[in-house]
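Let's start with one chain on its own, the form predicted on its own, as structure tokens.
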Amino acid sequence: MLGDTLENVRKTVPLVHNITNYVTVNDVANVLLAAGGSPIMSDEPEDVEDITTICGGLNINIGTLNKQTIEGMFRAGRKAAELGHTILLDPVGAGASSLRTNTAVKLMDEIKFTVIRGNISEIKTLALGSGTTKGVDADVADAVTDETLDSAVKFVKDFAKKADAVVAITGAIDLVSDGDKCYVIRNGRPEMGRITGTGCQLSALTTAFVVANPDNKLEAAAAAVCTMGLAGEIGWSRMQDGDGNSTYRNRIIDAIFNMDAETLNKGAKYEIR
């Protein structure tokens, strides 16, 4: 059951190294703590190898790039790969600029990622841009809907197989696949899009879940996606008159803090294809 993966996070308290978007770094740290993990933030190239050595997982988020953080990402990624750690790539904005696209593609070329998490447009960019060939077929709509679901499931399976990674595409309908199976997840609220950083938080959360469940990476990643979406639902149900997006952010983190295996198992909305 998905809830077991959450319990494993709380039991093992995975230490996650985050090189992440500075717009949301505080929320990323707090969501890890809420889930039972432990965060470390470091992007200084001279520091990252030592820091990632003592961790169990590395979360690389390209949301706010500069030359220093890019060097830090590669140095940390190589060290984490050498140590066999869980490594997640969040290719924020890949396709929006040449720097973001080229950085994400080069990271994929040089580092073996355990998990890749992004929206459909970002993942399509990686599928078309990675390697020397066109890559997997990325002729899929830029929104996962019931009408486009079949082609989207095929796309994420093909890309996961090619990347040899668990791939999570998040949106109104979330898809999580290891190339063979695909979780189709329908948790969440549209209002989550009004908060900066729910995606960044999910990437950190997913890293922790996979670190804590090394023999069950696909289910762990799916459980993290369900946890975030369900927390969005629970948090929204507790909103009061006068509350806004700042309160909603806090209620989501609180919902993760208070979530247990039973709540996750009952509230997770998914099918496996």
Contents of the next structure:
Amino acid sequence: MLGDTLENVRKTVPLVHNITNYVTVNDVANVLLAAGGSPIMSDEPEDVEDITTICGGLNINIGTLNKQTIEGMFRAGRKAAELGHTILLDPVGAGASSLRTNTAVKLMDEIKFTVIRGNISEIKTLALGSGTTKGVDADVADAVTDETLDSAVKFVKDFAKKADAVVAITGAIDLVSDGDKCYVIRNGRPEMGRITGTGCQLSALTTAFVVANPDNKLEAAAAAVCTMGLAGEIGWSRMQDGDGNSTYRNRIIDAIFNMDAETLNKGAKYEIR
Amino acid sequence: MLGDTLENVRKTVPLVHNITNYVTVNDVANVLLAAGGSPIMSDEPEDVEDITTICGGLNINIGTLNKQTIEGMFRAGRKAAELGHTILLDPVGAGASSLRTNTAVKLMDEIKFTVIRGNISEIKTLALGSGTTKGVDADVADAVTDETLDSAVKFVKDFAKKADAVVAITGAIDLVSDGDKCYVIRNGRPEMGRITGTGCQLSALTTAFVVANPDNKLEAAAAAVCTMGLAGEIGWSRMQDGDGNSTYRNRIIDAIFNMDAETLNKGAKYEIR
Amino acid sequence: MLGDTLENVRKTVPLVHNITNYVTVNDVANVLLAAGGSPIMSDEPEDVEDITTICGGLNINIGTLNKQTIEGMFRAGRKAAELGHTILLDPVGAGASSLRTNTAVKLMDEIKFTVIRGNISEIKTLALGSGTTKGVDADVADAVTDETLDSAVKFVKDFAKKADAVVAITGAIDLVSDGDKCYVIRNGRPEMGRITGTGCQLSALTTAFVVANPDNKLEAAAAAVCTMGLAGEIGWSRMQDGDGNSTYRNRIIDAIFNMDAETLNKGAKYEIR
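Would you mind giving the form predicted in complex with a further copy of the same chain, to go alongside the form predicted on its own above?
And the full complex, kicking off with our chain again.
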């Protein structure tokens, strides 16, 4: 059950090294603490190898990349790979600029990621651009809906297989696949898009879940996605008259702080394809 | 009416590129989302041109400038100017250090800004220092009060005319001028000064408003200033016993999330000189 | 009484220059404003000397150090020392990476700090590594508990004497010493560890308190530690069903905003050894 994977996070307190953007980094740290993990941030190339060595997982998010931090991503990624750590890529803005696309593709080519998480457009950019994933048919729609679901499921499975990674495409409907199975998840609320950083938070959360569940990576990643979406639902249910996106941000993290296995098991809405 | 300019933000979802300080960047992103806009952050020189190209406006805030991001500001600014985008300068700390003063002045000299927003002391520094605005009499008091209002209105008009921009000077009384007319705005609460970043948030908000109202820049900027001040009033009215500046921060952004044209039209307190 | 030191912060509004990590920087700014101080952030080497000159204190936190900001720390530190300003070191992660350890030790060797604040493991790393503190017996336990209290008090006194600084070791029990006396403080709540940045906030707060109480540094630092812990207690007492660490973060800063001398005097739990 998904709830067990959450309990494993709380029991093992996975230490996650984050090289992430400065926009949402505080929420990323607090969401890891809310789930029962522990965050460390470090992006200086001379610092990242030592830091990643003492962690269980590495979360690379290119949201505000610069030349220094890109070098940090590669050095941390290589070290973490060498140590067999969980490594997640969140290719924020891949497709929106050459630097982002090229960095994400080069990271994919040089580092073996455990998980890749992004929206459909970012993941399509990776599928088209990366040598390691060339050959994946990325001719799918730009939103995962009931109408486009079949082709999107096929796409995420193909991409996961080629990349030899768990791939999570998040949006109105979330897809999480290891190439073989695909979780189709319908938790969450559209208002989550009115808060900055729910995607960044989910990437950090997913890293922690996978670190804590090394033998069950697909289910762990799916559980992280359900946890985030369910927290969005619970947080919304606690909104009062006059509350807006800033309070909603707090309530979502609060809901993760209070999430337990039973709540997650009951509230997770998914099917496996 | 000012309310229409807010509705245009909600209808057109302006994408705003922010090169801003890492202190208040999260609130900047959330306030843009609250108003109905969409934020992107990027400060790496190699990334900013691509990113600003896909946006409608550029918000340059020098609050935690460094040599890399300064280069990013110039490259983004030139590109945005070339594309005819809305460009705003928030000269945080101009006057407090040589680097800040020189950077702000040089930005003014090289890039045609649509809007400049700062406190009276920052704007005076620009007026004294910039080749493009030399000749403006900056011999005004360091606070805009009823006593100093006449000379401050004259100053902001002169500066706006010289700079060929909309200029917003914010403080206890806010002034927004295009060189011809000047909005004198009396929204807001003194307690807003006990929160970090209300100025940075206002700069981002103003950028979004102007992007969404290209034929009505002065009114759009004034509407953004009224929206922020009114949100400060509404947010304060929702404070409960024991609440302080951290909760107040959330309530202000929440109030912007819930602001509608009617509330803004009713609550805006201004005269035009 | 400790409460007087808080009142001095509110009366004198100390301006604190922070070179701090981008994870918790927003909370650091808001906590300084909550206490009655005023924050400025600047880490660019070419900017820091001007900025620190106009401030009363400098708070150096190495939480997300990089080569540029390290240079900024040294330049700001030297300038602040030259001007006789209060300077605080928060050696985040010293012991966790060579770069962090070496940077903290080198800062200690080159700059005369007024206050050093960290957890027991960070402070032990400094005691072992720094030329200026060599000879301090750092063979104490890794947590300050009732069982290890005697040796920990001896250690912090020895280290403070060698470093000629006020040293604050924070954890379940907090110790603040100038080498002669040692405050043993029992405010706070374990749940504060589930929020990112309470340590960083405390370092900024301590800087402000010491700036505002130049003739009473030890008591000022102890008062800052009590204020933070007591705010953690008050904040927790205001938590409602469903609230979690994100709301708790707000409530702690809110409690500092509302703290007065009487509340602090009544709520501070300490003995002097």
